[in-house]
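So this first bit is one chain, no partners, the form predicted on its own, shown in structure tokens.
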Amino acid sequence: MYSHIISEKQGIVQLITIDREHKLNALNIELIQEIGREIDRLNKEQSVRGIIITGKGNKAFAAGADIAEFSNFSAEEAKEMSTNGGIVFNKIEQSSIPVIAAVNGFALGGGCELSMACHVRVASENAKFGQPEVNLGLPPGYGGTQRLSQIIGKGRALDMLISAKTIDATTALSYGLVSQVVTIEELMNTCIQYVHNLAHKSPIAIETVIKCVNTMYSENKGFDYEINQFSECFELPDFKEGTQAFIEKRKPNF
């Protein structure tokens, strides 16, 4: 049914797995529409109480972006894989069926930004969150300058934006940015049983509670900004040097 990603419905819940361990599972363009997909499919049915996605291995939730499949774009060819990246991290976000993220390993970039777009996030202690997009001369592109600054508040939020550093589990607790720990061996079964706890709860009122913390930010034009923001970067200097450095492993200079 797709070529990036695997979906098993187990009970009442369903199991989104990253499908890309050989790459860190890095998100490409494909797999970001094929979890809208799914997500879409999931809501409709309403056959599940809870959606958990998570990246195949214990080394990474999701690396980054697949770099090289838009190393080469034009700002018009970012603008639309930003805007419909967003599309998909919005279904996310709004999805009437909860989705927990089951953080097991690096969280980095368009990674972060996807376990941001879910309802919960659930972190194993090898796990890592960054927006390391200022190395390659961008800002972040999936709504990552927003969210972040939504669950962590603006001055860690900046700080992690603009210096790139990578934080571990115990201080994505400490942050607001998880909201549990666990072993790698423990990950599975507690978000497992997290949505297991949910299904004792009206989804009626689950579905209003979303909607409403949602309406908070559902004014903010920050998102829009920051797409164009993005797909500008592609037309400047420190874009090529920046993902050219990438690719051939070494310090961009900027």
Second form
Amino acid sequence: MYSHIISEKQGIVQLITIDREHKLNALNIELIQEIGREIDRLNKEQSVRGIIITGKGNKAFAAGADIAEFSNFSAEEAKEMSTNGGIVFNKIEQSSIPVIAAVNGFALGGGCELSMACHVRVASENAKFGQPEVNLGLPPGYGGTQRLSQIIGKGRALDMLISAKTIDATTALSYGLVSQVVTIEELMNTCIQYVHNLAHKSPIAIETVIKCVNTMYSENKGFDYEINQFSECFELPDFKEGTQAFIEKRKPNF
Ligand code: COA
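Return the structure block for the form predicted in complex with coenzyme A; the form predicted on its own was the one displayed.
Expanding to the full complex; the earlier chain stays at the top.
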């Protein structure tokens, strides 16, 4: 049914696993659309009480959008990618079934953005978070400038966004980026248990809470602004140098 994700029902829990371990679960366009289709399907069925998103293996949740895929994109193609990806990330954020990110390693760029679109983030001790897009001559393009500021506050968000620094799980916990840090062995059981606890709460009340919280941010024009800024950068030399440097496994020279 899907080429880049695995989705399994385990009782009242739906587990979505990003299945590109050889590329550190980098998010290509089709993969993001598959997640979107699955979120739509689950929200129509309403047969599960919680959705867990994780990455295959013990090294990465997702190491970002697939740089090789977009390295030759025009501004127009970049805008389409960012807009369509944003629609999926909004679907996750608006899902009436809670979505939990089980962050099992690198959550960088689009990976960090995906985790932030989820309602709850639980990290393993080896998890690493960051928005390293400035290394590529870009800002984030899947809502990272907005959600990171919403979740950890403007000061820390700007620090992470402009420095491209990676933070470990303990720092992410102290920033409020994750709710809990557990060992890699405990990660899945902790998230599954989280969903089982939700089974004792009212689904309609949970859905209402999600809608109320999201309403606080619904007038935000920053997401559209980010999409435009992201795509315009694709016409600039820094983008060519940044992506080429990644592909050639060298440091960029801006
Ligand atoms: N897009 C495409 N491919 C990616 C990727 C991404 N975001 N992140 C990792 N990969 C690929 C690598 O190119 C490599 O492929 P290869 O074996 O065919 O050469 C493979 O995944 C393993 O990654 P590698 O870089 O060799 O692992 P590492 O342990 O040395 O480094 C990271 C891990 C996460 C530090 C490094 O992969 C990285 O910096 N990734 C990009 C992070 C990023 O900029 N994300 C934002 C994108 S918008």
